[in-house]
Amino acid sequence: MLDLSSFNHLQLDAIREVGNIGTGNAATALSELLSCMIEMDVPKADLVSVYSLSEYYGDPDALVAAVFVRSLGEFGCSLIFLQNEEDAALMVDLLLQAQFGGSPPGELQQDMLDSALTEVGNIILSSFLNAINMLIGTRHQISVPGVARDMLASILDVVAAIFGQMGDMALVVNTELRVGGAEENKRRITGNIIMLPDPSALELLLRKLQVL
């Protein structure tokens, strides 16, 4: 069974490149969803222990929003889109502006805001996963997405407790998006994708990439 210490540089580079490709595809899908131009910084991808996730990110008491999905099929994995509350609110605002053609009417209920955030997260994670499946020639089915808002440490503790039973490694991809047209009007949004592949899926990925 694979563990972090068993990966060589070629395998780690291949996995990081998969994260970069998936994030690029997600940014393209997000641009179409929001009907605006999106530029993406070069993503930073790393393979880490699922039990070290809480150490990998910033302030454990920071409030975050997370969208979760589960991929079933040949490439089984769990996926999470994680943002701080400010960036999540901005992303929702951009989606609602795109859907209403301007400012949304009146005060919106929390469940509508959560629904919008879930839609954004689902598009991003589905597009990320689609890119991987196209790359390695596999198929998948994706679960109904869920959303949670809590302190970062609480979210990641739940991730480790639940998803750590399926596999103990996570591919974390961090990037910053610049959303908008003219440079002076661009808004910067940070997004984090966490992919927790099943052990068999990780081995499949490495075989398909011809590095195992």
Contents of the next structure:
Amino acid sequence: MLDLSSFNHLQLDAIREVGNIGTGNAATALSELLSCMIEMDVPKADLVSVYSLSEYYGDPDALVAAVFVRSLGEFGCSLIFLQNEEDAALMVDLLLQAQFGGSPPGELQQDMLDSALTEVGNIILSSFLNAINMLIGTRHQISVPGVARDMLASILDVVAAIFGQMGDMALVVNTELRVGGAEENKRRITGNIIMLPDPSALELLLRKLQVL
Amino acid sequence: MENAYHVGMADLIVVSAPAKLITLGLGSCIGLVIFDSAAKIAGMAHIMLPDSRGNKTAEKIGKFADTAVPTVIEEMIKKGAAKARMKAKIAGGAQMFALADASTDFLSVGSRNVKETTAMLTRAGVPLVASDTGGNKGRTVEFSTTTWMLTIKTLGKGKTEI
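With the form predicted alone done, generate the form predicted together with the partner chain in the same format.
Let's see the whole complex now, leading with the same chain.
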């Protein structure tokens, strides 16, 4: 079985590049969804032990929103899109503006907002995953998304427990998106994608990239 | 002055009073406390998964219910606690992501954690005197060896003591 400490530089770089490609595709999809320009930084991608995930993201008590999907197929993995509450609210705002042309229909209920957020998360994660599957030539099916709003530590606790059943490491990709047109109106939205490949999927990925 | 100990993911800590045992953000995991108030000894484990069967990487004893429960009891006895006086409290085991998909059986790990932890306590003969489990919200827990109470913080619900 693969273990975090045994990864060489070439393999880590290959995995980072996969994170970049996936995020690029996700940003494109988001840009189409919101019908506006989106700029993104080169994402930071890292392999992190699931036990230290919460230290990696900071304040354990911070309120975050998370969207979760599970991918089945040759490249089996779990994906989580994680944002702090303000960024998530901003993202939903932008989506509703795009849909309703700047005048959202009055006060929306929490479950409607959750639903909008779930859809954004779903589109981001699906396009992230599509890019990877296209890159390595695999087919996949994606589950219906789930959403949770809670303390950062408890979300990551679930992530670790899900993944802990299969392995000890996660691929995390962080990026900041700048949404909007003119420089002064640009809104910054930060989002984190956490990909938890099944151990067999991680092996497959490295083999297809010819670094194993 | 009570010393505060943070019990990290899959960790297991046994202390003598006065002390505070804290675990931040339990999602599907279980915060297990076993205490002997006469010997003034308490132990906490942050249990991630129900059982270690078929898992070769059992280097983290606190990770699994079936290894964590006996180990906390053993460590407490080493410090001078008596098994007959031990009592247990648990919190956690939430299911935070609800997916309408049968293939996501592994998401119900929370309820399996509760079941296995309870079963292990029964097998060890340690009575479970209080619990706050299930639901879909994360919990932060703090156990004080001054009051022998477990304080549970949940977002939007505030504090409860068990």
